[in-house]
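The form predicted alone is given below as one chain in structure tokens.
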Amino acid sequence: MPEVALVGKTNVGKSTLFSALTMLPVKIEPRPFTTIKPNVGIAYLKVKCVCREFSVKDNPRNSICRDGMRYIPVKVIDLAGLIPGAHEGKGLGNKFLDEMREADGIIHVVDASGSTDAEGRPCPPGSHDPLLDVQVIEREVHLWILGMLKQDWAKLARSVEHGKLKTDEVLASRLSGLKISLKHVREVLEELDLKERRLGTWSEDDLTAFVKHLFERAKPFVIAANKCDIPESVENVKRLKEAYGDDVVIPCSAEAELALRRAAERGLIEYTPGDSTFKIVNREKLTREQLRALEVIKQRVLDVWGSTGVQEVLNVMYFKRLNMIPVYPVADPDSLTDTEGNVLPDVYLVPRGTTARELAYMIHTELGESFVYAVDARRKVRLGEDSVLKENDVISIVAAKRSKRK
């Protein structure tokens, strides 16, 4: 299962969202280094199902399906609050930083309303610039990766230039304990044209843009704009997106979202999860001040923004970040079951690109091992073992069988 971690400089709201993505109870507090130990959740993609398009009534095991919308259990993880100086062990710095190595995925927190300064203290909204602190975390990184690099850098480049190792598969092996592939370390090298150049002649620019580059491909980030309640947060919002584009800043209010899902889990409101509104179910057991709450957060969050934000952080960082599509694998492409019986059992997240036989191999190393072919479930058609599959193919894997040992 992919997993993504939120980070970000103290006090800005991460174990908030946290909460308001798995539900699960924190300790939420406005001082700094709340989160000492990284907390650990599910939280769920929100996707249309295909239950609705083939008429079925399906029964899912590894997510839930409710009103036609599927939710897939992604992991999350809420590291400690990052604070500069983080790299040479200041703060928490060493612990998140290490923590931070098995995420596929970063979701960087800021205060959009510019109401915490630099260490994370409590300051007037607007005083305080957002983008200073997704500067603050990338250098943060960067120059964390830079001094793992460099670490015997000038025997590195003898090894590799004396022919005893290959230049991309040297770096590739000094940075693989961050989830650094062999195949990003290469993109890499060719963006940047650094393929043909011998290490002992690269400059400090050329280290630090490989580091940079690397980073972003091999751990693509998404910012969520947070506290976009606060008046001050619409023109740092515009700014953030001017700075890192529309697709990868989101505003969010995980405080609205985590109340509307607590009032929504003790049956005063009707919500879903991404929704652009709420329901009150029943006036009478609310309070005039949970009320009053409520409307806020229709004014300043839902009407203003559409939703909370939170469901979309998510939702655009698997789907579009990570590129990863869902698809339905079923043992029995006419009755969409598995060999239980249920239908449409599991969704499997992939990444886009996946072939028929890898998503086999996902499965079960054996029945990637024995695959025939495949069977598109929508179009009733066979695949081979390099077809492609596509967002919300339902697929059957056809194996060959294997004679029992004796």
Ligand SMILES: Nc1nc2c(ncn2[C@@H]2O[C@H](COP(=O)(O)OP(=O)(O)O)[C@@H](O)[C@H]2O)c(=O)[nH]1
Given for the second form:
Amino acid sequence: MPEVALVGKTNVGKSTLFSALTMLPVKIEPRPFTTIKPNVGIAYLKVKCVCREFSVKDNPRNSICRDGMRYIPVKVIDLAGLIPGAHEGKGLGNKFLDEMREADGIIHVVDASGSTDAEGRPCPPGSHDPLLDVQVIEREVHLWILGMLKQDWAKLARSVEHGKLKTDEVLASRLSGLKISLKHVREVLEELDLKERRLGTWSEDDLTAFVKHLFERAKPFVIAANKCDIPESVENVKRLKEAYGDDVVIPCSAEAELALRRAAERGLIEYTPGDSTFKIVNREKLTREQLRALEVIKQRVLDVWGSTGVQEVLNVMYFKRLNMIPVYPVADPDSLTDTEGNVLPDVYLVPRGTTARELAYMIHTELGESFVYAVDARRKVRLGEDSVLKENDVISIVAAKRSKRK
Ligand SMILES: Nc1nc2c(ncn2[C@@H]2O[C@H](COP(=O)(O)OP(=O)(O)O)[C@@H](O)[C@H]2O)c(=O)[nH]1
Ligand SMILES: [Mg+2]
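Alright, leaving the form predicted alone aside, put up the form predicted in complex with the ligand.
What follows is the entire complex, opening with the chain shown before.
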């Protein structure tokens, strides 16, 4: 399952964002667990499902479909504790390693209203610069990886020089705790012109640059510019976007999203994450305070930013930063079913550029090995193994022998 980690200093709204993200976005029975451990839960990406285009009623297995929208589960981990100086803390390293290892990317939560100081204490809005917090966390992560790399650096360098080990392999294995691939290591060595350089001659700056580039590639981040309901955040969101780009910075209000999801769950309003509005179901059932709170959310969040931004945080991470696309594998390209007759059972998130055969491997090693061709169910054409998949492709894989297909 896809997986993201939440980081950020204290009091910026990590726990609130975690709660909002991991509340079920739509009604489902039976209710699956949405919180696995106190700090691990399930959130959902939201994409337009292909069911309406094909005019079918689907029975999703690995995801949920409601009103033509597909909700794809993503594991979310609240990594509270990545604080300034964390890289020096003994024991913390391994816990982080374990928890960050599987993460596809990192959601960096900041208080965009500037009402939390460097130590995480409340302060007047606008008095703390959230850009500093982004830098602090980045530095912390870099120092921490640097520490991992530099252990026995001299010994490492010697073993490469004696021809026992290769530079890229040594570096990748040193960082395997973070699940950083050999491919990423090679790309960065190339990019920084460090490929032919002996490890023993790397300067401190070389190492720092290497770590920085590698981490950006291996674990891309988005900035959840939280507390955007507070007016002082407008200016800071602008500054954050200037520094990091529109595809990295997402203004959001975790508190507003949590309130809306709770109200929707209790049937007080109609609201789906990502929506720009909500509808009050029955005015009489709401107290004056509740009505007032909803009005504030409308005025300070929805009317200003277009949505609470919480759904966007996840969607931007996967579809912009990680450049993934949804594809729908099926066993039968005519009925669009799996072998048990479920219509459009699964949606897979795959990196843009994934080929038909690579998809087969993701479904099942055996299916990849026995791949003959694929069928594009939309156009009813055969695809060869190197055919690059497109967004929302519905694909059936034809294998040489019967494999254990789902
Ligand atoms: N105004 C506003 N306050 C928020 C928002 N999200 C969280 N908070 C408040 O910020 C404080 C810290 O939130 P919490 O989730 O515990 O932060 P954490 O320490 O990062 O986990 C709490 O008082 C929250 O109610 C938001 O979107 N807007
Ligand atoms: Mg917390």
